[in-house]
Amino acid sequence: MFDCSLDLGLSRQQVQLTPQGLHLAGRGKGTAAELREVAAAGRTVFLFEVGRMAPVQISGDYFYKLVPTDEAPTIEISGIQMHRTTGTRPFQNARASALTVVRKGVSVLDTCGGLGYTAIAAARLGAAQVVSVEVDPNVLAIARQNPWSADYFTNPAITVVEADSAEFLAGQPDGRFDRVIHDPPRFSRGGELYGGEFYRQLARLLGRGGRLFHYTGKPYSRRHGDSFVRGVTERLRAAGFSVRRAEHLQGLVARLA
């Protein structure tokens, strides 16, 4: 018998291993040949389910992996990580990212959910109400795989809704929420995420008064700088934000007069 985790790190459990394989109390055995294949697929993650061990994994359009790390897992879409893992982790990354703008009681829209991890944690932090916006089904399928992504299903004060983030803003009205934390894909696969139509939108539902937490990444070129968090701070402000940059979260914090 030895201590392990079954749950990426969550809690620890304890197995038996034999040549045979390994033995799970109440859900099984995996066999030494599956314990191989996952010994060599490296940076995957794999799912124990009906008798058999199977990697979290989709392939669509685009290939979806989740992606062991240091604390919670990854999404990587076609080889594209969709989480900060340098010099930070998913989960804490997401707590630092909904401390800028979530307070106890406020109500918060969580635009491109992907995993759930801003929603859960700006929950914890005493949201009363969050809206997660997800456009790809796939993302919530691997979400729901992913025992890090537990509250965000389970979680009565997270409401999750598969949408795309630009046609839902659109159909909500007036100062419907207090926070937003936008935490967009690249440029290249949602332009309109960083738009001023879209920003211009995101002051409506807020209202006076109402705050943004904008991650941006750090794209930098030799020829253009950072122009491009530039030119996302001035449709902010053209928007009616008041803008500042938190560097350590690669991301912008605006706030509506």
Ligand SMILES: C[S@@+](CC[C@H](N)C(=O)[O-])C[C@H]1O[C@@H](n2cnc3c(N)ncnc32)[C@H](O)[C@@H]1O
Second form
Amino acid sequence: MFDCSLDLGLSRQQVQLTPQGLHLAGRGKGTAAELREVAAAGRTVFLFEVGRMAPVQISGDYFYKLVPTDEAPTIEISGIQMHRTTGTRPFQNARASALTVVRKGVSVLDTCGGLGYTAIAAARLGAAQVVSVEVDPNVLAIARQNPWSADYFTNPAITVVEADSAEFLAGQPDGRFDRVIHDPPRFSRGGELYGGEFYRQLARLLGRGGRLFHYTGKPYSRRHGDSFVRGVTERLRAAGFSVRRAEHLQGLVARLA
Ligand SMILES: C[S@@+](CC[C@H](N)C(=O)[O-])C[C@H]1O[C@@H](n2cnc3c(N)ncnc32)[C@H](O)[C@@H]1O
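What I would like now is the form predicted together with the named molecule, since the data block earlier showed the form predicted alone; can you produce it?
The complete assembly is shown below, putting the previous chain first.
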């Protein structure tokens, strides 16, 4: 018998290793050949069910893959990681980002749901309601297989909406939310999520006193310096927000007077 985690570090179990393989309580057995496959794969999460073992990945228009870290896993979409893992950890970083704007009892819009970490963090910080919008059904399918995302689908304070954020926003009434967490993919994968029209919609949905956390990353070029973040800041100001940088989170905290 030895002690290990079968759910990516959320809990520990005693498992038994015999020449026939690894005996997984209630989930059958991982054979020696399967264990060799897991070991050889590297950077891959496998789902074990009775009689079946498969990597948590999907080939679609893009290639989606759940990738382990030393905390919650991240998702890679065609090789691009969707969470920060350098100097921070996905779940810890989601909580720190949510903490900049979420207070007990507020209603939160999470514009880019992903694996649901920011939505879960907002709900655990006491938000009364979190509406989390994710456009990509493959991302949601991966999240459903991720033990760290379980709360995303079961916490009664969280509503997951499969939709394009820009379209979803347009259909919502003025002042519908108190807070927004905006954690978009990089610009090349979703330019409209960084545009003036999107920011005007956020301002409309938030109304007076509303607050926004906007992840921007830290793109820097020798030629243009941090002009990308300056551009985002200017467009947010034009939409009515006052803006300050949250360097440690690679983002901006914005507020409507
Ligand atoms: C950086 S990840 C968000 C990670 C998320 N905050 C979490 O806690 O796991 C960006 C996500 O935005 C989604 N996305 C991209 N364009 C979108 C859009 N127009 N509307 C909604 N979601 C979008 C992507 O599929 C991806 O899952």
